[in-house]
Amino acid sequence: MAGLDWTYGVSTLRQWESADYEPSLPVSEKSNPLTCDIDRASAYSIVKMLQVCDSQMFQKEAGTTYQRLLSDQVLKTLMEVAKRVEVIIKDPQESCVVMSGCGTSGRLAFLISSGFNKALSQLNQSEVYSYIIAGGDRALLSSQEAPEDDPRLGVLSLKKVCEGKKRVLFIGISCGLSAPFVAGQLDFCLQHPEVYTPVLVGFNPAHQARDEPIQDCTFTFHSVVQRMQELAKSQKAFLINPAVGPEAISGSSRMKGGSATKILLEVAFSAAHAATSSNTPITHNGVLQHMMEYERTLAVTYSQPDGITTLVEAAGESLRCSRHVYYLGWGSLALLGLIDASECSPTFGADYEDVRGFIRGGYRELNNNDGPLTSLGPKFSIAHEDFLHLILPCLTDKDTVLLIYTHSDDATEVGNMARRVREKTPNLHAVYHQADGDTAASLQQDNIKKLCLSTLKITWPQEALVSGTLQHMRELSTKLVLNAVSTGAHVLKGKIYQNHMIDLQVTNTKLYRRATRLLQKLSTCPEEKCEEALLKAIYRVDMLTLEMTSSDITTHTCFARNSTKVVPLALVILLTGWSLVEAESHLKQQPIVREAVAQWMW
């Protein structure tokens, strides 16, 4: 694949938004026709498809089955939430901005309240956002999907963050329109429309909103955003869902998903802070520019592949010697770095310790709402000295460090960090942000880059320097580096079937489904059979017994928290008639599926 043309023609980049291309999924689930191999893909390959799929985000409406980033339709209703943000911003009393979100959706909205509301408090203004994950602040730097099946947990903690507040703007983030914790909220918020105004931002069409039972629930997702679509009319809720296209790993939102997100968030609050400094109007105009300087940055990064691909293959050998991958950064880009690193866990089944992130500070410059989390094991270890005290005596030239900074960053610091870790491996690596012209950095960074074995430096114009868009121009371009050198990394390391994540932890009922619907499409053999042989994974027998059968997905996703390799076993099985036993022993021999696989058929 090293020789591929990657100036794909139209039909097949539009490919997925056919009728008849995999009809019964939303959009968001979707396989991406642009990445079928990709598990077969060189180091550069793969960072070449990923710059495709994210091209798609920006790909131009085509006709009326989806609206995408740029529709007008997207444009005027992020105009419309910036004017209500900006209220709030003039008349903070008794009021806030709530973004809520699982998993990357929540991450992001701790990411997106805490940079804006610095930006607030720099100029001595009351800081109005707030955030929510669910499972709490652990789940900003570890796995924790069961809270995300509990709509009522979602009430309690959007209760608790607006006691007291009379207008709440809430944005709801779910890119599948699918999370009960999310869809709680927003039921709740329907109910009591005098303080609360809800913003759903996901990324399937309306109609492809989740319509399963929610336990112990009168709705579902679906009934929520047909409520929402009704309200919208009138303007006392919104909807923001551009399709962005599959993404590059099948429903690994974690990628487009949530850097649209952070796109379309950003735009509004940056439109609104423009026009409270500014004391200027909101336009359709600025708020499209906006979004087009985003645009620009998927240019900017993606104009070095060479050495993108470099940290990707330099990840992946590490990976693929069982050894690991540390992120060393500073400020906001650090926060990036945390959050690749706590992704891989439940989208690769990879263990806490394959890819960890640091952060200059640690939880002092976090500012989670619940300040440290150390006390809770050693992955929540994640400051500078940390990595120091615990990681750096056991460094090997196997493992891979890369440090994240910009020319803002203290120089003298990050080149003693580097000269730490030189001292005990020379597999270290950087990537730099510069602002264009300015010299004086570039001689400091001459020191630091002679330490490095690469250096990827992404230099900006002076015109993103005026606009004020820096900052999120360059956290953009580090989540893009970063997705691509974790994602590129398990691929190499076989984590990867086709382009579906083959080796996802079962532990919601999203992923549930998702596993049942992936083992159904990679085996042919029917739903039944194929949950049948998922919960003879889960639990580890080659006969289910009567209780097994019965119970309710919770209770097979509360048993499959202690089980590793659920999918892998499950579609072995399907493919190849082999016992629960000789399956594992084959897997254990060879763990890349797609190659034990075809060792059998061989």
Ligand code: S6P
Second form
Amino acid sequence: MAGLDWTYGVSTLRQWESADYEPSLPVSEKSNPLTCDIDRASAYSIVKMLQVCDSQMFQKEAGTTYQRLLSDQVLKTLMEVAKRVEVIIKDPQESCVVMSGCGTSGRLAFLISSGFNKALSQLNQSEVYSYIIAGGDRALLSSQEAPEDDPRLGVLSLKKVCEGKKRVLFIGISCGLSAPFVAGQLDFCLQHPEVYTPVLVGFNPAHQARDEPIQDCTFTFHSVVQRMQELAKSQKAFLINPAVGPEAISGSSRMKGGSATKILLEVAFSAAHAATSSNTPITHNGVLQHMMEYERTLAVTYSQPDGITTLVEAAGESLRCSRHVYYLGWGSLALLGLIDASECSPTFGADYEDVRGFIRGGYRELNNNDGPLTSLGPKFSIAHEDFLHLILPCLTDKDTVLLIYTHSDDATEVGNMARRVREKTPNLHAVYHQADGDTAASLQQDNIKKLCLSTLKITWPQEALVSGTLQHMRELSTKLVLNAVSTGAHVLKGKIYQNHMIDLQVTNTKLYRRATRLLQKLSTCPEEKCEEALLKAIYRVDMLTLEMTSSDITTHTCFARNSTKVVPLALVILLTGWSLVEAESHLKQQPIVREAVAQWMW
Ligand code: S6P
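Switch over from the form predicted alone to the form predicted in complex with the named molecule, please.
Zooming out: every chain and molecule, the one shown earlier first.
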């Protein structure tokens, strides 16, 4: 890979847009041609691939097939949404903005609502933002994929949050335009237009919205989108659905999908806040300029590929020898660490101990709806104190620890933490954000730097401070770095085949369909045979009973919650014709899934 040329031609960058490229798949599920060899790439090449993939978010619109982040229509809709938010901020008594989503989309709803509520409080204004995450607050920190399939649950949680409200701007986030949980909520909004104005955020064109029947419902995601499109003509509903290109790891919408969600909503809300607090009008150019600041954020972050590579290598090495990666963060950047860590389990089939996040101040800082969740189990211990009590005593030099902080965090505190960790392992690294020209903290910073094996120092221009967007830029930048670290480390561990996660959990309908498709692609066997192998792997039998084959997908996905290595197992069965026991023992001997299946692929 050493000679890999990063100046991809336009045709490669835009190959996914061609009508005959994986035509049956929505953009959010397509595989990205840029990363088809990511499983064999060096850490540096992985970082460069992620950079190019992320840059696709800001590609200009070409033709009429796909709207893009910077498309006129997207900017116009953002302005309209911003105006609605402005009205709510000015009259918060009986109105609110609710964001809702599943998995990463719900976590971002939480992150964004927390940030903007804080901003309102600082101005002595009433908080207007609420979040809903499928599966409740425990899903902020752990994988809860099943509630995604439940539209009734979505409606119930929406009603609860909106009790007593007369005007609600509801923002449903589903990157793939696919989550029944969100479809149920949007449908409910459409039935109660006197209170609710629905907004949909996602990253597929409307016609690619999922059209699969939803159990006990008369609507599909697709039919809900069609109704919204009709209402959008009179601005009674809004669709914000630019394409950002396929994810680097197919279907991993936590990456670009999550970043683009953050960008779009922050741009709209920031415009609304500026309009209320400083009477700055919401303009097309203002919104466009703000979007472009995020494009610069990508450039600033990825201008240090070597620094990011060092982190990916360290984390990859830890995971390869079954050790751990720990993110120790301060403020909202720590939240990005918690989010990134929580996603490793559904994305890579990782154990919660593989990559863990900790936040200074624990649940006090998190300030989530349900308060402390520590009683739910060890994975919900998230404070720095928890790290010091539970993790530090057993820390070895095979573990990687990453400090994530900014120049405005308490450097003495960061330094103390660095020293404590350094007594146990030299494998300590830092991601540090500072403002251009900021020298005040440099002495303490130098001391911390000396304790760290590497420091990724990201410097932000002073203008960012002035325009008040610095926090958002640092957050996105941290998200990009951590996504690169956890994705890269799992790639290096051998969890990815080409650019597909093979060892995915099959815990909801979307993942069940993805797993079947993946088996078809890799084995070239017909769909029916692939589904049969998948069920054998889920139920761990060589002969499926009638009860198994006649059950619905929900039953399969419920059962799959307790099964491991389901898809690799099904693939080995398909490729070799072996029995379940033989396939299982083969996988045990070769735990690197990519290697285990690769030898049967050629
Ligand atoms: C994806 C992540 C998932 C998704 C969730 C919601 O990387 O692991 O948890 O966020 O499935 O997807 P969507 O398309 O409705 O936003």
